[in-house]
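Below, in structure tokens: the form predicted on its own, a single chain.
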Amino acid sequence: MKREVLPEREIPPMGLLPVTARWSDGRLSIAGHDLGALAREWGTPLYVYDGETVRQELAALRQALAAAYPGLTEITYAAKAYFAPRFASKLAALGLGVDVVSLGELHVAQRAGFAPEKLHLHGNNKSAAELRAALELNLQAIVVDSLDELMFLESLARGAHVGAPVRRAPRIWLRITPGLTVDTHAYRQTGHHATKFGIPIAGGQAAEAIRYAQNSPYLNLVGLHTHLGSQIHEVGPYVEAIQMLYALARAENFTPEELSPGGGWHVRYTEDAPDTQLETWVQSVAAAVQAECQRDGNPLPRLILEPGRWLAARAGVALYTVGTCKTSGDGTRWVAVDGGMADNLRPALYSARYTAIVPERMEDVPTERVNLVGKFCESGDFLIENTLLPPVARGDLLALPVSGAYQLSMASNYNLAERPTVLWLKEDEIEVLQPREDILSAAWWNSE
């Protein structure tokens, strides 16, 4: 019987896959490149990340806040969600600021075209170097974690100022805790009572931070910040926040001439997961922040949002290739691929779950249930626990939309992989992000 050939159209699932997704006579191709062609030049596990998703995306969101936010706006990207330094420079490009959380991640931006003013420091525990860093570079803000960190770093501007009187104060923002516990995994969740994370209001913390801040000609205290976690898919919590922050500032005679409620907001990874829409988050803070101001007459502060998985997951996507197909001894069926939890931890982290597709048989009916795993030594190591699938054998190709973060910025030489080539792609263009690491390079023996 022949098989039918389904004309070329934009293909389920759209809402996972990047934006310039199409397929045709079963094959799936991104920014005009077949998906298998490529995994045939550069070898798998790859990553392919399509340039103009994360356009999209970015112009989306710009385009929410200009039309919820009358005030000035800043859009900061999260390095952590991935920071390649070629992949860094194409975030410069697009006028983005970056939220850094380490030295190497600040060397990284600063290379990568950032400027000064666009960088914020961000950790629960920063090293001296990484202070001293953001002091001579004077960025944009430091952003507190604790009142150790704040005098920690009063002492600090206290010795850059030995000798250069005139010197500029650092702007600061402080890391508040408001304590509230949000609808996601445990290790996603930051803004509660027993986090690591920021100044808690509980307890008079935070309040002693704005007043040590305040009286301190060292610090230039210009905002607040709080960030209550990641895949987060109610507004509520951001909105709570909000007035907790401006309840907080009120008894201190505090106006913050910039605010951020941080990131966090949900993206999708399989069809069944909410449907959550950026402008409703967007709008409910912009809305929160516009209610406090006009209740205290104040100005409105600089609104910082700060993205990262929401700007990068969609644009990425993994491809593997199929090794050992077997069945255990309960009847379960395995998968296994070339990949997994080296440049995959998610799934064995926050049990996360994925979508996979076989980008060259995109027709063809999922009617098997297997469990997806890499080859790692470790029985976490799966990709996805129970999914359907096509029919599918050793050398077959396999994808997994929405890889474009928290990926390969954990992977690891576990095993002693290599971590994958990541490509760019754009109508007409393949660069490469990152070339596929080798084990056997000088590098790796030069230590002997």
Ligand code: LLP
Second form
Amino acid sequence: MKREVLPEREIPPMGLLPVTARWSDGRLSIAGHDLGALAREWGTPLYVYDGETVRQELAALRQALAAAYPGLTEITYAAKAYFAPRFASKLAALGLGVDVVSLGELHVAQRAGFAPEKLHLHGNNKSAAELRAALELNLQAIVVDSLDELMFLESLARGAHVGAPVRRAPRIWLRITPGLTVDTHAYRQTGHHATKFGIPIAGGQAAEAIRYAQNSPYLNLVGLHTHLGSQIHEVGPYVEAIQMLYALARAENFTPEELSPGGGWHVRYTEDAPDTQLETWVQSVAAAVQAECQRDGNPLPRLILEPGRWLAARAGVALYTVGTCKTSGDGTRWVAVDGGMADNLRPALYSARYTAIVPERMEDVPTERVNLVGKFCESGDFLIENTLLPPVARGDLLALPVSGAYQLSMASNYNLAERPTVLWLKEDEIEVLQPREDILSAAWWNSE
Ligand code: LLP
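Okay, that was the form predicted on its own. Show me the form predicted together with this ligand next.
First the chain shown before, then all remaining chains and molecules of the complex.
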């Protein structure tokens, strides 16, 4: 077993945990609920969301936006981060808009109580059914992703006009690709020249799309959009992208009523991650838009931000139980838990880093260098490769903070794992957001 004594890290990493996290006598609680007791009652893997953290992250964003931008604004949550129906209802009650990318997300949003004028439909390959639904509902915006889709949507809209002359042309945005590369994992970059997303400025397609949409009686072009990627910690590319959107619009005599630089602002998963503040992002984006409008003498557009991770990530904590602990032939120490890549694909897909804590022995110092892995039949099934943990043994509980975004929404049934129970925690209140999946009662089992 490799043992090293390393410098103590701050214990516990409170900045990564939900805002209601407290610890006493070595035990961690969230919204007043002891995590060890929750794990025993509900079983692991278990995910918990802290309602207060979602509320405070949204309040911080709203406040930053109101302080930085004098025009109209809107915050639309990127549903892909996590959108279980009961979670969606919580967000609808907070007055958010939502950006959806599939019929599934669209239907959940509707049922959860989001009005059509709060919905944006995104996606690089929307189906006819998705576009028809968006046309029928008259969504706040359909975000057109290509020239091909622009023609397709127009043909559907023209069809929708037949026999229904009162139907208004759909409000559309164009998703523009500026050709900018941001500092994040390659699989999360979406604004560079070689991406499948959006309409490139390079080569004139974006200009052509603006002209086409402006001239079509069946389309109502109201806005421009770009989304550069996800887990971005620098503001420069956002500012540059906004300048490029305006240069494009100016050249085509188009004044956007609405403008969105997307989402993508980063969240810290480890204490050594960059910590550029949310306010810096919001102020930079707001200032860039205002500068462009001042230059043209145009009124300010409605500014729409599309955070996913920012609203969901820190609220969520994953809880696992330690099983096998062993040492491999080369001396590497392995700690395996009862979840892994089926509920959290992010380490395998993006080499994402996390911080693990022992919620029932918070004072214990991380002294053991281990690979924290899951139980799935893949060598890439890491939760944290090469990390420091306090000594743990079978039966101990481990918590992974910052587990609220892109984990459950990307979860699978690999090895026929059941998707975990998800709880919504408030003081004196526990609500089940998702019951543990039951493979034996899954729909495909009773197919005759
Ligand atoms: N707007 C659009 C058009 C998007 O495609 C996305 C995310 C967002 C907004 C929200 O981005 P956020 O604020 O959450 O970074 N699975 C990856 C992240 C994929 C992001 C996909 N698009 C991960 O786990 O890191």
